[in-house]
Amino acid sequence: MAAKRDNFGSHFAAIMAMAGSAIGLGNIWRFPYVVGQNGGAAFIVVYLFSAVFLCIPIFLSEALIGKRTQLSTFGAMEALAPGRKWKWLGFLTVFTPLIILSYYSVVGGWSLEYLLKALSFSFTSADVTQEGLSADFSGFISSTWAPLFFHTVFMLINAFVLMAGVKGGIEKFTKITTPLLFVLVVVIMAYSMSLPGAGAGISYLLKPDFTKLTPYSVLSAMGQAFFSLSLGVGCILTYGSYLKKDSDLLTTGLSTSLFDLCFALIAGFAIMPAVFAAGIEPGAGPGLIFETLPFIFSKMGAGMPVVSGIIAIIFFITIVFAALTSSISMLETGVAYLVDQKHLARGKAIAILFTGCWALGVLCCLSFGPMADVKILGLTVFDLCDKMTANFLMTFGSLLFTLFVGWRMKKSDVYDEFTNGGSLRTSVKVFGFVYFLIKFVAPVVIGVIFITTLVM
């Protein structure tokens, strides 16, 4: 159906894309603080339920459409449905990471000026104070030239390991930045466990109290684990056009699920046992990351500065290679569609998309500071593209995946790929119980989430 193009070189090199494209800001920087304002365990049970009943059938969806095509989003949806209007869906998720990617590298460029702080050690004397790292920080991204400056270098760095393609530079980074992800986030883990006071942080996310659960703490759960996964906006898809015709989906999307799963957990361990070992409010929102964790660092160093010092460079070293692992996949999006559809070059694709994305990302970046009084439906343009995407343009772009699989695909083409011709015994035996989870169980739920968002 396409022209021969790069594929992954193995189903590993598969999983660890895809899975790095999932891992991001939303597990270590977001799963933490929304599990503290929503209550705890009770939170995770709800997340882990929609993560296997809503975000694997999208994830699958997305994945099915890429593998059987070959091709970017727009061409997938026009190989699929000539001359139908499903082609704007394509249209959609080409341009909606984009957006995403303009915000979110403005979040990953904070992330390497916190990195350079760890790495000079700011974070371990005995006179750091929370107002005072409060103040370090919105005096930060408040001024001008250094935010703009680190978000220029975290688009740099998307740019330079997309020149590469697939085999040489996303196959190649997520495979050893991936799993290191895991090693990063195990170690201190293992140390915030190890701290006086964790077992009240410990319990927190073990024991389900469920008289603490409300309606928007469901409805936040669902939120988180769909946002968790970066569904919705066509990067699974184009990762899932460089699958080989005979990878297993469902062993790939369970896997990549899994990973997602697994580090978030591991995130939420990782920070909310040192949040009440420091006796800090867990529900601290936002700036937990970039105000409170310095501050416990900070208190760890007091008997052991070079221990906590080292915590903390590995700490803000994990949070750039999750920003990046995401990132990456959201311009590879783009790039894919320009390749595929409009036969530019991939470095001048590359150069194109960077242009816009770091001209966008150099409004959300004033956002914080020269421009903060600009507002635009009376939110700051940082906080017009972080609404506009997570709230809608995900939820809707999941919707019509799900839908046109469902719905518009013959099932006989479903099966076809979900089970590489009925050679995939496990696959056969679930397809009825998937095709019925992406078919009627995911719209309606997704349905459910946008109307509620769009209410409130």
Contents of the next structure:
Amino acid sequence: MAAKRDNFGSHFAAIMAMAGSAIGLGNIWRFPYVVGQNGGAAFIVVYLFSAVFLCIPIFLSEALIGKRTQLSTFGAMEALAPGRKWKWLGFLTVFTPLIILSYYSVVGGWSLEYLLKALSFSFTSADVTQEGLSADFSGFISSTWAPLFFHTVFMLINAFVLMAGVKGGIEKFTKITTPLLFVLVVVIMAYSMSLPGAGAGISYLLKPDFTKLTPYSVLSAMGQAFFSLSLGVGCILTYGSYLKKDSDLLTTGLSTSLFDLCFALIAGFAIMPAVFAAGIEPGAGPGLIFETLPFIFSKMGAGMPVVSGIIAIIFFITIVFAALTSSISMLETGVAYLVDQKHLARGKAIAILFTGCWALGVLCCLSFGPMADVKILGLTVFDLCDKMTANFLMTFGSLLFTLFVGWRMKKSDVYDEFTNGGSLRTSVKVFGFVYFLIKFVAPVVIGVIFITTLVM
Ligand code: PFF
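Since we've got the form predicted alone here, give me the form predicted in complex with 4-fluoro-L-phenylalanine too.
Complete assembly follows, chain above in first position.
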């Protein structure tokens, strides 16, 4: 039997922790540039559809399994389908977030370095050039020691927060940082939208041009929605297992998804108007926030260096905190497994996983420099970890979670858990629709995405 486990102290705390996991580099680093690469508003429309019709059912499936069993991934599947192969899904999802963490921590480390640069007002000098910033960024990520150092610091912060436990660490941290993230990103949005020429960026995000949508961009929109809500990797299941038995899954799921969506949209409106105001290509790619935005800060700084210097600081603080609230959920998924199933002390579990993730992260880090030529299946270690998880394992996990709840669990058990024994009126009313989405819509659509991703 599992030892007595912590629970989130309140409904608010649970939502902040789950929203914290969802809101991350995916919203602020990935979302704006994939929108930029895929034609703007039309991409956002597909993204919104996927969020509502696919992500919410997957989210509810995962959280429901966690809440029902009050166990982490492996134990939860074993408890609901004893002696069956389903437990290997649990096992797989212990590893997926740890692999994501290894490369995510590298980007988290870059953000820390850029926060330090912003704190020393390096982006406000008038002689900063786009070429200079690009050269700085490539020079930094391809060097050996500095990115390793920041990756290590980023991982240590994660371990430190988790050492304090679910209530004392995750809950306390995310209850402060998740709302703070919203305040910070709204400040940046207000500044960005007030810049001369920002209007073009705003209409880029608001006026859909469906002729720009390709099958690939539809897939990217769905993949982005999965990544953004941390789906298919067991994080939501694990956080679901910290929900109290009388928690309302529907409101938790809807609020988390809504916060995540709003955050991604606000981040888009914080970044694109500034990009357009500075006359820069919106499809600049992954370097957007590290190469392009500092240039924008410097350009805007010609008149008011202090204001734009402060905006740069706020911007990189937002990125660091957004990354941290997500990365702790990845590490926690593995920690919960070792504590629940292997009965390890929390500290020991954290130390073991920290070491493993840190080591894989080192290889990811070096794949921009000394190990750039080491390729597996034609990809660097960083790209392999990214593609394997974001394009393959997350979709696969999401598919299996919905199949499990829709086809393996008894409908009456699902109803019971979703409506708290029929006592939640709204949940009772929408159950039929939600169950239909979980049982039929989500698996079919995700199955198609999965197969298409494999053959593309
Ligand atoms: N949702 C996070 C983001 O948008 O950055 C990324 C993420 C968190 C992916 C947790 C997977 C995960 F398990």
